[in-house]
Structure formats: C-alpha cells, structure tokens
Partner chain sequence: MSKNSILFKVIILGLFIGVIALVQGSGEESPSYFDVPKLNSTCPPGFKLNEQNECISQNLYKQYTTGNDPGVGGLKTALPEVRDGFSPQEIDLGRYLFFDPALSGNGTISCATCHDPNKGFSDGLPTSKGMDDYSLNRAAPTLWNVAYLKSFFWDGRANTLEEQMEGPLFAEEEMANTPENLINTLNSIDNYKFLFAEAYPDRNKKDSISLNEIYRSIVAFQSSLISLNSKYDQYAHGYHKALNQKEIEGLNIFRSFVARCAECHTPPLFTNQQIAVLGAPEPNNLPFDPGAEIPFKDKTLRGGFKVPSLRNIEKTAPYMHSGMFPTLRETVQFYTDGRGHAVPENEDLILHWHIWEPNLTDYELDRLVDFLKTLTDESFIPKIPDVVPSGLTTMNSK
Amino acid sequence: MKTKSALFKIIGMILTLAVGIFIGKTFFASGPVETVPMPTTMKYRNVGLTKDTTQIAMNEEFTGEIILVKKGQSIQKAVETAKPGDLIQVYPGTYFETVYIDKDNISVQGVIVKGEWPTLDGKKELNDAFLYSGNGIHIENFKIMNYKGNGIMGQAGNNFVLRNNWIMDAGVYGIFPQYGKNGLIEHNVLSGIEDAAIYVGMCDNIDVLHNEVFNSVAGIEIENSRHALVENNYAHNNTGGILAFVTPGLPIKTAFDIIIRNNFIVNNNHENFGAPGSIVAGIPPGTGILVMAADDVIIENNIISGNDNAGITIVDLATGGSTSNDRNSEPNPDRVVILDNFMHNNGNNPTGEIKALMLTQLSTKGPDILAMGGGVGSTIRDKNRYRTFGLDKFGPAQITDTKDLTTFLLDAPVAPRSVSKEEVGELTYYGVCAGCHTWDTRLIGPPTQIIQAIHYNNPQGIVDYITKPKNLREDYPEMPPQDYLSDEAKMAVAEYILAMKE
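Write the structure of the given chain, one chain only, in the form predicted alone.
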C-alpha cells in the first residue's frame, strides 16, 4: 500500500508540474520573437576559410541599417531611403511593383513565415520585378510571377548574389544578369519562361549553382560570357536544357572558359514557345546541351537523359542558323572538351536536320553527341561510350576532370566602375539595350541597324521612344519603358546608338 501511495504522489506531482507549465506558457508568455537570419553572404566574410563560393561574392562586414517592409508597404520606397550597406527585409504579402536598385551594396531579403513568401506579382501589366544597376546587390527569398519582361535583371551591376528565388511566368527572362562581373546565382527555381529561365549575358566570372529550371524554352543560357561555372543544376522539361553560345552582333564577341558539370539534364522535350524570329525559337525540342560557337567549353560528369533530339549538340554559327554578317564574331566552337558523362535514352525522336542525318546512317535514333560544322582542337575522354555523329576530328582528352577548380568567382569584389561622361552611352547600351538588340539580327527587339534607320539623326526620337514606347509592330513584343534611366543616360545612349558601326 505504501508503495502505491508513493507512486500516486509522484504521478500527481508530475501532472501538477505539467499543468503549471501549460498555464504559464498560455497566459504569461511574452509574444513570439521574430528572428530572421541575415543573408548568408553577409555572414561569410573570411575569404578562403572554406570552399563555399558565397564567401567570395561579398566580403565586407555588415554595418548598415535593417529596414523592414510589411504587407501594404512599398519595397521601392524602402530602396529609396536605404543607404549603401543597408539590408531591406520584406515580409509576406503581395507587392505590385517594379523595384529598381541604382545604389551600391544593397541587400533585399524576403522573410518566409510559415511557408508564406513575399510575392511580387506583375499581373501581366508590369515588365520587370527587380532591376538593378548597382554593385554588390543581393536579392534573396522572393516569389516572382506574372511579369512581361524579366524576373530579375542586372544592368551592368557587379558582385551580385541572386539566391533562393521562386520565379514563374516572368516573361522573356527569369534571372538575367547583363554585362556584370563576379556574380553568384544559386538555389533558385524557375519555370514558364519564354526565352531563358537563367540567362547570363555578356558577363565574366559567374557561378550558376543548385538551381532548378523547367517548362521554359531554354533552361540555362551562357551567352557571350567568359569564365562561367554551371554546376549541380536540374534542367528538365525545357526545349533545351543548358546552352553555351555566341550571339553575333553583340558588343562582346566571345564566349569561352565555361564548365558544365554535375548537372541533371533530363527530358528537355518541351515544345518551343519562344518569340517567332528570336534566336531561341530555333532550338529544336529534345536538346540536352547545346554549344554554338563557344570556345573552351568543358562538359563533365552530367546525367543527360531522355532528351529526344540529342544529348549534346555542338555546332558553328552557320549550322545553328545565324544570319548575322558580324565579321568580328568567330563562328566556330573550338577546344570543346567532353569528359565522363552518363548518357541514357537520348535521341528517341530526332527532328529536322538531325533526323535526316541519322537516316543517312540507317538509324531512326538520334545521337548522344552530335558535332556539325567547323571548329578545331576539340577532345573527348572516351568516344566509344556514346552514340556519336561528326566527332571524327575529336582527339583524346588531355585531362580527366576539373575538380581543382571550385569557383570562377574572384577573391575580392570588383572595384566600382569609373564612368566618364563620354562613356555613359556605351555603358547604358551594353548594360540595358544589348539584352534585347543585336547589330544586324533579331534577338528580342529589332536590330540596332533598323533603329538607326528609323531615327536617323534624331536622338531625341529615341529618347522619347524609350521613355514611353509604343508597340508599332505586331511581330515584335512590346518594349518596356526605360523611364527609370536618367535624362543624361537616355540621351547618351541615343547618341551612341546612332553613331554605332558594325
């Protein structure tokens, strides 16, 4: 009896303690404390301590203010009040606006609360969600949807970090750094983009890591860019998975030193819904990796599977369908290196020229690897592992892997550009206009030659048009207004366009 009595006392004490804790938490606890972690690149400051590439992109200690934006407030107004070095934290809610960042070292971080994201919704009325021209810009944790032009576009901004954004149906490009250097694009999910989900244009020293891109025309596109690492991305159900190429007619004429490795490139058989006449509109469904006129591209350790046209396609500009007369763009893919890759179930439904080529080989199945056109110095590690066509001139690879190269990001941030008054027009053209216009062929908008003819000797006409454009041609998409540019920049770029020569 004594043992039972003691046991009941112990149970009673435990129940009393539990009830007391419950009452205390329910009636006397303070309100919830919100703790939002800083963006990781604002914590990683000691360059070289680990191999994490985020440590390199930004390495100045955070000393700024934290500005909060709550539902119903404006992100753009927070940017306007922010000073270089500040962090803007945006809480869940739907924001109908375009955010333009023309200051250096501004971080904009979405705060995700119980699965609710801060969402920028363009309602198919606005062109861009984020535009930045400042250096050291960090954009993280946003849901972006229903824009007509771009989810996030960089316009000549260096040292950028674009991370963990969820971008859907954002128009022409999802994430689009243009004419930037030393940038990191990682852990983003993008879908439903009518040109390229991730488009790296005329950039240097860029890492594209751990992203998922799907249901777009091009998954990841490295165009006229140098020193780019594309690694551990999942590109699936696009028209083309990962592309590295030269677009002739742009101010930067080359694409080289590009590593495509450790990616999953699967079932890229989506119908091509690119704008008719644009370059990507010519990508055949079923394209895994496409290399067009780019040099020194290394393709290593990718899983390339279920791409109905071909796993890897390597072509020169003429074979790729370019009609440009740009004599300064070297047209051949030189020194392409194919190392070990896992290829499975590619080429099940080849189309167009590849289908015709395979019929000459008495086969209805497309190749794992296809090379057509010019080019010198290309090599492959073990050609016999794959079904190939056109690789007769490929020699044996002189390397086995690229494991010693962990990043193309620089050890220190790029110094701010020093731009003279005379250089404003060139910088604006490179950073803004060249994203949609080449010299003599269609990219997105009309060629620069046509713009010159329309506005001959009339720079003010160009200024008026880019401030308030009118869609005068049904065969071209509506041009977004560039009214955020200063009057000086608009006149400078107008004069630069009219003075351009091939």
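Positions refer to the first chain, counted from 1. Just so it is clear, the model here is predicted, and its values are computed rather than measured. In this text, the rigid core denotes the largest set of C-alpha atoms whose superposition between the two forms falls within 1.5 Å. What changes on going to the form predicted in complex with its partner chain:
- The two forms, fitted on the rigid core, differ between the two forms by 2 Å or more at the CA of Val463.
- A movement of the C-alpha atom of Arg473 reaching 2 angstroms or beyond is seen between the two forms when the two forms are aligned on their rigid core.
- Once both forms are fitted on their core, a CA shift of 2 Å or more is seen for Leu443 between the two forms.
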Given for the second form:
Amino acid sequence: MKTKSALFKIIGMILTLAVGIFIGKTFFASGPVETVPMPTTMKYRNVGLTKDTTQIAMNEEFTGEIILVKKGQSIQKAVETAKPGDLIQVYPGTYFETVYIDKDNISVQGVIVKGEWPTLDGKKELNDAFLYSGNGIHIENFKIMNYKGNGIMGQAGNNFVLRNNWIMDAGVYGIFPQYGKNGLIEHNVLSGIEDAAIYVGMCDNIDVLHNEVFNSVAGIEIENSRHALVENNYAHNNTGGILAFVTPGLPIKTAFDIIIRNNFIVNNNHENFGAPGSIVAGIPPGTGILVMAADDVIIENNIISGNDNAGITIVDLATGGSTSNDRNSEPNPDRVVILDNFMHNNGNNPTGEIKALMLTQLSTKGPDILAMGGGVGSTIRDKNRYRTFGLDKFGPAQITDTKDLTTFLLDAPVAPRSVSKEEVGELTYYGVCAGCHTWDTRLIGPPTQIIQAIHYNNPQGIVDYITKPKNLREDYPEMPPQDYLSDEAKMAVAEYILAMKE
Amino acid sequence: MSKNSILFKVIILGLFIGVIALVQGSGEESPSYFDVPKLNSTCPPGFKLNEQNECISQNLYKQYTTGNDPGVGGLKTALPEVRDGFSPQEIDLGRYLFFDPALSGNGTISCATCHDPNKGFSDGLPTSKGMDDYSLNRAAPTLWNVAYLKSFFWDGRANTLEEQMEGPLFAEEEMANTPENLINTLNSIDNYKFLFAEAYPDRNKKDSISLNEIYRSIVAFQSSLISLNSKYDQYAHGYHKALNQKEIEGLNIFRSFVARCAECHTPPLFTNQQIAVLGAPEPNNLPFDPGAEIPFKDKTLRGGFKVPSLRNIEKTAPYMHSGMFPTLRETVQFYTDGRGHAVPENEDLILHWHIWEPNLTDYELDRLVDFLKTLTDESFIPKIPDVVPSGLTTMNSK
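Taking the form predicted alone as the starting point, write out the structure of the form predicted in complex with its partner chain.
The next block holds the full complex; its first chain is the one shown before.
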C-alpha cells in the first residue's frame, strides 16, 4: 500500500514536470535570436577585463614561504624576516606602524575575515603606512588611515602591484609610486587625500584601473610619466578628477603616451584644500580632466559630467603652472587627442579665469572642453558633440579608438640586474676593496698579489676572512669585516681576486 | 701689442728651454725633477685600468638598471653617467696641480684652499675666502662625486668642470690668475714641463703646456673623488644591519613625503641636480642673493640654487649657499620652520612646492641628522702630495 502510493507520487511529479516544461516552452520561448552589434564602448571594457593585466605582473613564480601576522604582532618584523619570494599575510586587527620594504619580491596581503580588514592606523603621528624600494612588491587588501604622508609610497621599485586597498585620510598622497617601471594600481578606494589620491610620479608603463577616488584634491595624477593607462576608474567629488601633468624642475622632464579612457569623472567640485604652494593647490574646483603640458594624451570614452568648471581643461605651463621655469621642460601640451566622450552638465559654475573667459563669450556656463595656451598637433573627433572653448587649432582626429592597446604593462618583468657574477666580483673589488688594496704595492692592506698567494685556489678562504678577519700581520691594521657584502658578492670578489693577473 | 709681446716672451722662453734641453740631453735628467715622484701609472681606488690606459669607474651601483633615467631615486638605482676615462698620469698630474698654489696669481692659493680634503673638500667657512682674504658671497661646495654632476656652482651657471674651473682660477677676488700668466707660470717650472710631457706623451715633449692640458688634468683628478661606500650604501646594497634603528628611522623620515628630503636629494647621488628656490636666509651682513636668476636671466629662478649632493655632508659644515647654518640640526630645522619663513618681506619668490610645513618633531629632526651622517665615506680619499712641483707650500697637510 505504502509503496504503491509512493510510486504514484513519483509518476505524478514527473508528469507535472513534463507538462510544466511543455507549457513553458510553448508560451515563453524566445523567437529567432537577433544579433545586435556590441557597442564599441563594450569592446573596450572587454578589452580591459578579458585579458587579465595582472597576469603579467603575477608572472613571477611564487617560490617563498607564507609568514602570518596576527593582531598584536608587527608587520615590519615579518618584513625583516622575509626573503625574496615570501608572502606576508596580515590578519584583521589595527596596526600602528610604518612598514618599509627594502627587499625585492615581497608580497604583503591583508586577509579579510568576515568583512574585517587589517587596518594600518597612523593616528596622525606616523608619516607613511608603506614605504618600499624593492622590485616586485605587492601590497593588497589593507585599510590605511590617518597617516601624515602617504598611504603607500614607492621609490624606484619596478614591477609592483598595489591592489584592493582602502585608503582614507592618508595625508599627502594615497598611493604614490615614484621612479618605478611596470606597475599595476587597481581596485583601490581612496578618499580624503590632501594632494593626489593616486599619484604616479616619474614612472613608466603603469596601468591605473578600476579605482574609486573621491573627496580628495586630485583624484588620479599622472605626472612626468610615460606609457600610462588610466581606465575604468571612478573619480568623483575631488577638486580635479584626473590629471596628466608635466611639472617642471623635476629630474625627469616629460609626460607622454597617456590614455585616459572609460572612466567616470563626475561632480569633481570639492573645495580645494591642497597645501599652500603645492601644485594642485591651484586647481579650480569643478575640474574634470586637466592636461598640463603633457603630450600624446588620448582621452576616450569617459563619462564626464557635473564638473562645475570644465569637463576637460588643456593648458600649457605658462597658463597652468605656478612653478619656476625649467629650460629643459617643454611647456606645451602637444598632440592631445580627444575621441568620443560622453559629456554633459559640465561648467555650471565656472570659477576664476574660466569665469572671466566665459563672460567674454557672453556665457555664464563653462565649457565641456577648454584649451588655453600653446601646443601643436591636437585633434578631436566630432567637436560638435561638446561645448568647447579655445579648440580652434584642433584638427579632426586621425584615429577612432585605442582598442588595440590593452595594457601598458610589459610582457616580462623589468630585470633587476644586468651584470654577471664575474662583473659583480670586479665591481666589488674596485668599488670597495681598492680603497685598501692594490695589485702590487702596499696601501693600507697587503697587496692583492699576496692575498692571491695566501689563498691560492681557495676562494672560500677569502670569503671566510673578509667576513670575520683575524689580524695575522702585526705591521698592518686590522681589516674591518666586510660582512655587509652579500654572500654572492663575497664569493664573486674572492674568485675575482684569485683570477686577477694585474 | 701686448699679445705680440707675450708671443715674443713665449718664443724666447721656448728657445731658452730648447737650448737648455739640448745642452742637458734628455729632459728627464733635470735635477729639479727629483723633487717630485714620477706620475702614478695605476688608477686611484674605484677605477680599473683598461688597455687604452684609461681609468674606468667601478662600483656596486653599476650592477643596477633602472627603467628611468639613472640617478633619480631609490636604493638599488643606477648612478647617472660618470665622467671617467682619464689616464692614471692625467689624474695624478691633476692631483699635483690641485694642491699647488702656483695656480693662483700670486702663488698663495690653490684649488685645495677652498676644497680641502680634510674638510670634506670644502673649507669649513660660511663663505669662502679668496685672494688676500677677500670674503666671497657663497660657501665652497664639496667636490666628492662631481664626476656625476651636470651643473656646477651654486647657481648652476657652468655645465662642465672645465667651465667651472675658469671661474675661481681667473676671478680677481679668488685665485686672481689670467690664462696667460697660468701658462707662463707652469711652463717656467721644469717639474711641470716633465710631468705634462709624461701625462700627454702624444705631443712633442718640447711643446709648451697648454691651457686645455691644465684643465683636463685637474678635471681628471676631480673626477676621481668618488665616495660611494658609506654605511648608507651598504644598506642600499642589501646589508640591513649597516644602519641602526635610529638611522633607519631617519632614512624613513628622509624619504617620506612629509619631510620630502629625498624628493630633491634623490639617492644614490643625493641630488636631483635641479635648481630649487627654497627661501634660505642670508647672513645679516649680506644682501639677498638672487642665485640662478642672474645666469639664466629668469625672474622665476630668483633665489634659486642648485640642490647639493648630501654625500659626506657631515664633513662640510656650515651649510647652505650662504653657510648660514653651523650644524646639520639647524639646517634640517630650517625646513620644518615653514614655507617662506625666512624670505625677506620685499621679496616675492616662487618657492619650490616641496617646501612646506612638515611639522617634524624634535625627535624626527634628530633622526634625520643621524641618517645624514650615514652618508659619510672617505675611504677613497686621495693622498695630499708632500711636495708640489712648484716647490710652494700646500696648506692642506694636517
């Protein structure tokens, strides 16, 4: 009895399902598939998303150990014990420290547990949260707040990845790589920064992707840098949204090959709270994109709206700069290309110079696009889409899009060293040892010839000696230990000395 | 008229020397030559001799590449292009010339008077003293690592060491010489004739010493003054125990964008070689120094001076173009006292944007000084000659 009713139930269910599928197919089936061409804008987005640009930066094999940092411990201590290739994982908790990384290939990764982030809080006492100089530094998943200087600052580190950090009120700059090549800055959220939230300074081959920058003086600034892609970012409520600058007086004099595309640059009307005298202190509130003296900047497919002064401003140094002249800095923005952008509702409340300019045009509204000062070779696609001022010299654009360019990151990481072991030996001998040793005459230490004779065929003997010298000769001063040389350099110099023929 | 008479004198002198040489046979037999040892045929420390008899600079920074122009920031960064390739003999001859007061108009001042190796190749004075103790306007900059520099003088008015050298040599208030007198003097000293003939063997031994040879050998010596083995360098190359905790704290303050020191004093040279307007004060008795405004005829550079290298800065007190600050501590204090605090009221300067009010604490300022002292390295200091070819007394022996 029981099994019969169970069987009935199953058959009933199958029947009901079959009827349901039949009805569904009959009444809800779609007709023949229509192909709608994908809007060009989508192509760009897919370009950015399908080819994972981080792959390149992540190419380097992860070889190291994982070092865990738990609440109450020090991230810096972990950095000190870490070797190149290691990953430091930091668990949620509040950390009060400046973490400096002067080694290569160290990754520091926050572990977010149930929405709780590892937080670096500088309490307005510390200068910087992260400082790095090594190559191949990765920093991700941190909440950084209340520092006086920078959230993350790099000096001369190449092949960096700065990702998914949340940086608030970090002082002067939020993320600030300087003198670096081949770096990726993506998926960060930054606010309340006194200068530029993301400041790429004197760098090459940098992608700045998918970041949100707001409530800062400048959102994203590409300064004296080349080959930079600024894509898919959301810059809102800053004084200026996205900037491409040549700033004079710096050792690197150019900014060119910069693509600003697919960004939302909206309502950048924040009052300017930049430090007096800083370059950005002169940016008028309501600035969407500002190009100053940079060359070969392509502005494409951005949504630029609600910026009260002007959507895009292009100026030379004489117009925009407040710095001393630099005869080695070319002051004009040349070959700026404006492709299709969606621009509306800009210029509602122009300030200062633009306001005066607009009044001469019998207009109280600022333009979508404004160009002032010198510069040659700039072009625009479909000028009639926008309210413009000063674009008389702009010709028609020679290109329609930049979709072939997916990233400025390099195919392979920048090589850290360029010399062989033999060369290291030679550089060490002449760069360090030669202060006390010459080939055949006594200087401060014995002649190299003599060292060669003592340690004949025994480089390890030299390595041991220079690491821990024992004074063997009464008539010579004791040699200071050379333990600061890397093991590699010590062995290289020992072999070099033994191979020397004068 | 005067040119003719000089030419006449030179010819007479040449003839005279020629006759002496003929009488004595080989010039190397000259008795006065024995006062000075033969020129060194090995390179100074830090240089490797190649097959063309050129000294090529070698140091651990050569193992680094950088994506940017070399010499602009970071620990493991390449240095800018170096001026090297001089022969050991040129360098050694330059050493003698450098210390020889015969290079000044009246034989009282040498290059080393203002650039004393015992004082970090500076002179320990707020502003240097020239001929007859004439008080000059600016401090003597160090010569350590000048081989890497592209601009010279505080106001950046010279682009080569040769160009720079003509300033002090021929300025009336400094060495008060003239090109003619300099050539005459050196040609009248047998030792120099022999030494120049040795350093420049391609020319006829009997030819007189030329101005270019003088310049070139002094440049050769100056370019050999390399200081890249400080504690900082050991740290930079990866030996992190080279700096103690306080010095590392100093390094981090130095490179932080709060203090902003490293923005202009970029490692590894610790200068970005740019002109910067700081608003640094002048001593009370001196008028405002317009600096780079004058040579570049550019008002925006008023009060601008070249960013000096900080290597061996511990050795070169007092500091700034005017020697205003006796100690490093007072110097770093200047930067934290606020943007433009020392600018005279009637001056409207375009101060560099890195000058702001970093509000560094006393503790931080002390650490900065700790760090600056880690840039000291005199391991390749050259030997001061016991005797110079002119027989005049050098003032530099300790």
